[in-house]
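Read the single chain below, which is given as structure tokens and is the form predicted alone.
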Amino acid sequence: MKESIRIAGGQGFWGDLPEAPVRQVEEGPIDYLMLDYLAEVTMSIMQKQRSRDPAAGYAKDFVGLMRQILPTCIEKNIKVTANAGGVNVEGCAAAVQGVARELGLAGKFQLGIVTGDDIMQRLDDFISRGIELRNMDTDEPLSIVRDRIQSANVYLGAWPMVEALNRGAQIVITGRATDTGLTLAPMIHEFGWAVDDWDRLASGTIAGHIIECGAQASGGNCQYEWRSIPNLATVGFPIVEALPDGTFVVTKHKGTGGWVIIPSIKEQLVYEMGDPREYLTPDCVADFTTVQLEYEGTDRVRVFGIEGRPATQFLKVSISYSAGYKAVGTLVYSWPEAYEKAKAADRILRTRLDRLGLKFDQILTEFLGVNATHGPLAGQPRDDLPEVQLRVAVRSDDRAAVERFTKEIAPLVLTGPPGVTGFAGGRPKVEEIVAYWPALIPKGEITPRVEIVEA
């Protein structure tokens, strides 16, 4: 058993910053790099992407990446744990294996390949045999969507990842993983916890929490002192020293930007929080009340303290559906009296759609620069303001509806209040609306798969 490891996170969400995970390889030692690639629409994203070419379905940034460090992981022994496998694990390993050849690196390392998270060709199956996997926030049976679903998925723990890594594995490439049981299964194998080691198994699960949304905890988006946060510009991402009685270290590569400090470390804890004392996961519950926070040095936070239960006997599932269509159009009106203006636009479009007869289940109007980020809780401007943005969204299951929207925003141009520009980028875009279902299902009917395969 080592005496400590370190896991680094190197990608909060597909998308997120493309030098951090190379910078954590390269600028200090680490054991582990935890990529979380998956939220909950992305994985409707790329099902939507393997209906068009069959290849599909993965985070291609994901294979870009391995191309630019897997000659050092390998060098360094520094093992990769990443959910960025999305709907296609399989292809996303086949790429993989292709930039080992590529790299002259085949045969150097093994590819760990965990699935069976994936549950789309099974829901029939399910509500046949009265698992209605009903929504946990409206308590509606998946029936009454079942013909517009494009994804399914169930949020696998820690434990498939560790038998990848217990079985040789140096890449391990998972679907839809929890994000935190990235960062704990590397501590389970390497420790040895057992499953029924819950105060342990929850402080790994909140340390995947910490570090799981990238520099979220090392000065990203903190709201603490923000201007005095130093050099956003090369920020370090989260790092966590791990020890074998479930202690562990926030820190960060040392000469990075940023700052690990015990406000930003607690303004990530908070992130997505329901109730503190049960934060539910397929391997544990964690009480986040009982963490303990303090500094062991500079841009170092000890965390310990940490209390866990056993998991429940179910796992959550993430569906995605279609929910109609929707766009969204702007136009900036400029002083003087800006803001009435963006109102009369208002008016006078409404009145227009509603002319024309057309149904939308929902038109929201916000006015960029007076109430958009906190609605009514802004109250009336001070001042006449220089300029304001009208933004109008609308949406409907009926797409003629929202394509007739789309034409009615220019003519405000020239048929409506004056001082109007911002409409360069031409029409809106009609979108289709993908809205998200979340639901539970027993543990015993969903059996991982795990699979190595020497790249």
Contents of the next structure:
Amino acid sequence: MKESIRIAGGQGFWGDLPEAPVRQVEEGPIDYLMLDYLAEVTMSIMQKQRSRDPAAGYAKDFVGLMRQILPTCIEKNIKVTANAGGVNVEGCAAAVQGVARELGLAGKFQLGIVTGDDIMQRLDDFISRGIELRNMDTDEPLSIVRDRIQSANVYLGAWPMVEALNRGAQIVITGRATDTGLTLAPMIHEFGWAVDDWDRLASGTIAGHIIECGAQASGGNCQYEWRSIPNLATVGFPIVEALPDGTFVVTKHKGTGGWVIIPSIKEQLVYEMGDPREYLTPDCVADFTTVQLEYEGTDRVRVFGIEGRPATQFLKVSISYSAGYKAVGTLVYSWPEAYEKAKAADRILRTRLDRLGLKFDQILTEFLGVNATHGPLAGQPRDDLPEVQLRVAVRSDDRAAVERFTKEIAPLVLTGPPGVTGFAGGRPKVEEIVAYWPALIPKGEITPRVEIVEA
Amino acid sequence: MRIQLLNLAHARSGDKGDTANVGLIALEDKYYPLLVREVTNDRVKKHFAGICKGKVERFELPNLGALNFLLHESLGGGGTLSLMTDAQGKTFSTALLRMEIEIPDQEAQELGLA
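Okay, that's the form predicted alone, but what's the structure of the form predicted together with its partner chain?
Once more the chain from above appears, this time first in line as the rest of the complex follows.
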């Protein structure tokens, strides 16, 4: 057994700094690279891509990244866990195989493919057997949006990835897998943790939570003494140095920007937190009130004391459904009386929408520079504001109404209050809303599949 | 004396559906009991009047010197349904740091705040 392993976070979301994972691989020693590509609604975007092109439906960026880093990963024996497979894990794996052939690396490594998360074709069967997949937030049964569903995937945990690693995979590609599982799986694989070793599983889960948002643990978006954070331009993404006993150190490569300090770790620990005693994953329940932190050197924070409890008998399901249309229009009003003019323009716009008889589920007006972030907490603005951006957003099931709204913004420049600009981008785009439906499903209904193929 | 939370804590916020979470972290461990005593559910609910339409829940993390607040029905439907600039509640953290609390002068002195 290795004495410790280094697991590097390479992406905080699909679209994060493209060179971050490359630098993780090249700028210092690591054993594993974990890459989280799937936000809550990403699966539906991928589903749409696949409906247009059966070969698509996964994170294409991942394939480009593999082209860049695969030779180094093989040379240094760095393993990769990535939920880049989206709704087409096999397609993603095939693309990586193609890259391996291009690079002359065919036959040099094994690919692990984890599937079984996609339950789109089984929904009617579940509903007919009384598994209602009620919305965890609203308690409504799934049947009310049944005809608008675009994707349905179960969050798989660490264990299928562990199996892939145990069977020799160097690159593990999954569909919908938990962010935390991508980090926990290498620890279980290397250290042989048991399925009921709840404290250690919770430790690995919390390690995953700390690095799953990329640089948010190492100086990015850090409020604590933000002016003092060194060199964010070259921010180093976080790395977990894990030990067999479950304790770990959070750090980053030497010479990179940002910082790993107790306050930056605390900020990431509380990010998107619910009940801190009940952090639920497919692998365990982690208790964030047991986390202890101490310094172990510059840019090194040791994390220990973590306790966990048995996992629940349910898995979380991420379902996406079509929920109407929206559009956002903006204009900028300048001094003098910038705010007053923006408010007047909003009244004029709303009157015109009214006269057109358009029906919206919601019209939201915000004034950037006045109240868009803190609302009424921002208080009254000073009366000589240099400029204010008017931002009006609408939502409706009726695409035509939203379309019509987008034609009412530009005319305000010639038919509304003076001192207005900022309409260079053309008409606002109508956007289809794909909404998220979280639900639970009994674990027994789901069987993950693990396949190992030669690259 | 009155003091703004900005001087006592840092924070990070995020979203889960239509619920915003705000983690409030004491800048120094010795401020934590003050946060526990003063930054109650009721105070936070009042602070976010007109923004948070549902209930406020609070969880204590003494090990981190932190409180975690859940502000239900705060994000205009949440996720992609929301029309808000800050649909993910990212700036609720600094919005909470605007709050002012009252501390007895002697306690403020003992904490090195006066």
